[in-house]
Each structure stands twice: as C-alpha cells, then as structure tokens.
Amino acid sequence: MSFPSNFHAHALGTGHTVYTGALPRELLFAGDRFEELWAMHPADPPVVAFGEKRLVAPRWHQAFGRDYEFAGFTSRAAPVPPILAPLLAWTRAQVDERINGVLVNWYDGEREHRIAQHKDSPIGRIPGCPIVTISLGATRTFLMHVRKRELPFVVGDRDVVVIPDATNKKHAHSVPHRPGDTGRRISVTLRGFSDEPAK
C-alpha cells in the first residue's frame, strides 16, 4: 500500500492508522460532471437487513464493478462507467492496484442522508485490501470510532480517505447528519474483490 506525498496518517491510539489525502485537481468533479455523476443515482433508496429488521436506508447506493454484499443487501454491479474510470485508475496506481470494485453513495442535505456506525463488509473483499473514500460535493463529517471515542475527519470536495484492512476489522465509521448540513455529496468508495468464489 502506498500513497501520494500529499496523504497524511492519523494514528488511532489502538496501533491502528487512518489516511487523509486528495485527488489531484485534474480529477476534480465540478459543474457538469458532478451533477451527471447525481443524476446517475437509483430512483428508490435500497432496503437492507439488520437482524430481523429491514429499513430502508437514509441514501442512495450502486455498486460497479463488482458486487458488494452487506447488512443482508447485495447491491449487483453495473459497468464501470467512463465517468468514474479515471477515478478507479487513480486509486489503483495510487494506493493499491488490486482494487477493482466501487460502490458509490449519494448523499442529500434536505433528505437528512447518512450512514451508520458499521465496519464495511468482509464479503468477497482481498484480505488486506484497503478500502478507499472518495469524497465529493458538500462537506460532511466522517467518523471513525475508537474506543466508545468519536473521531471526525472533516471531508469536502476531492478529500479521500483511506482505512486498512486491519483498521476496518477493529474500528468501526459513519457519516452521519448533523445540524446544518445542507448540499449533496457524493463518496466513492473503492475496494479490492476477489475473482475465487467464497469459501
């Protein structure tokens, strides 16, 4: 795993490490591009599972690439789209070039979207792998917890956002809605899967 020289690591106390860096501006996603990649979003937000519950969640989500399975969901891949190629590029010559999937999530202000405290998903993922946040659009507030603690990062427009595969397995993040966020955002998350059926 490595990184650009703009990337910064964040120890998290617990012998685990967080990264903080961005994109370069020639992948800047401003005007056009940002509202066609909004526009891309499903029209319903996705169901998904928690124990015997099922919610619908505070998002919208799609996988490319590969599939991603989590909280008793499998979000089915579409293509790669020529939008979000230069940006898979990136993060495989940049960080790791086993990463091969991307699921992205649209968040909107008016809509109080976010994510919950969860650890990503092990299934199907490399051992290893890290995983990778793109962030565009709105600011918003990621949060890594550690220790009953509440971590934030603040990300805006082009800021990434790199956890290890270790880091994953023992702490857990979100993004959540607070008091004032307003705008659209979109991450880009990216992640290495293996091509081996599970065992």
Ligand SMILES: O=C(O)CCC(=O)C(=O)O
Second form
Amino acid sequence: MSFPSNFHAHALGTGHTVYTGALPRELLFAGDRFEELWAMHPADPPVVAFGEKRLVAPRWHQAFGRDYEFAGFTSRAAPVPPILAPLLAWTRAQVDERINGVLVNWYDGEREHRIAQHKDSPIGRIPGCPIVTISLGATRTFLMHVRKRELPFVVGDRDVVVIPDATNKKHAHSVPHRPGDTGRRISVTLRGFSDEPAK
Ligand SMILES: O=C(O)CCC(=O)C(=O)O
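One more: the block was the form predicted alone; return the form predicted together with the ligand.
So here's everything in the complex, that chain up top.
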C-alpha cells in the first residue's frame, strides 16, 4: 500500500487511519463521461439480505472485473469497461497493485439513495489489501463510525478515500442521505480479490 504525496492521513484515535486525496486532473470525469457512466446503472436496484430479511438496496450497484459478495448477495462482475479502466490503472499504480475489482454505486439524490453503516465484506478479498473509493459528481458525507462517534469526510467530485483493511475490520462506514443532499453521485470502489478458491 502506498499513496500519492498529496494524500492526507487521518488518525481515527484508535490506532487506525483513513487516507484522503484527489484524483489527478487528467483523470477528471466531468460532463459526457459522467453521463456515460451514469447511464450504465442497472435498471433495478439489487436485493440484499439482512439476516432473514430481504431488502431492496437504496442505490444501484454493479461489480466489474471481479464478483463481489456482500450482504447475502453476489454482484456478478461484468468485464471492466473502457471508461473505468483508467481509474483501475491509477489505483493499482498509486495505492496497491493487487487491486483488481471495481464495484460502482450510483446514488440519486431524488431517490434518497444511500449506503447504511457497514464494514466491507472480507469474502474473496485479499487480506491486507486496502479499499479505495473514488467519488464522482454530487457532494455527500462519507462517515467513519468510530466507537460511538461519526467522523465526517465531505466527499466531492474527484475525492478519494482509502480505508486500509485493518481499519475496515475495526470501523464501519456509511454514506447517508441527509436533508439537502441533491444531485447524482457515483462512487467507484476498488478492492483486491484473490484468485484462490474460497476455503
Ligand atoms: O459510496 C461510497 O462512498 C461508499 C461505498 C461503500 O461503502 C461500499 O461500496 O461498500
């Protein structure tokens, strides 16, 4: 795991850290490219499981490159499309070359899309490989849940949050829909998956 020099470390006060930074300007995702990626969201929101309950997730998501199994649901991966390939390449070069899977979340402010407090599933992920989130479009608040406190990180277009695997094991995160949240946000989340069969 490494970081571009303009990234900042945020100690959570528990011996764990998250890192924030920004995509380089040449990877700017404005205008047509944002619309192209927005148009790729699935038609239906996925169903996720919480224990016995089946719930419709309040966002759209889709895996690319590697399947991702979480919340009782597997997002079956489509091939990484050309529009996402530069983001994957940048993340591998700048943060961790083991990163090989992309999960895109689409959040529509009008639909109050959000993601609840959770720790990322370890299923299939390479132990020790960090989780990288690139935020595109509208601004939202990314919360790290540390003990009983919520540490807010305001994430706007091009902002990047890196959660080391050890931090994810200890602390949950969420992106709520808050009053006044408008517009459309896409998060491109990148993780490293093992090619070993699950034990
Ligand atoms: O949209 C975000 O910034 C967070 C996404 C997330 O937590 C996830 O995909 O598990």
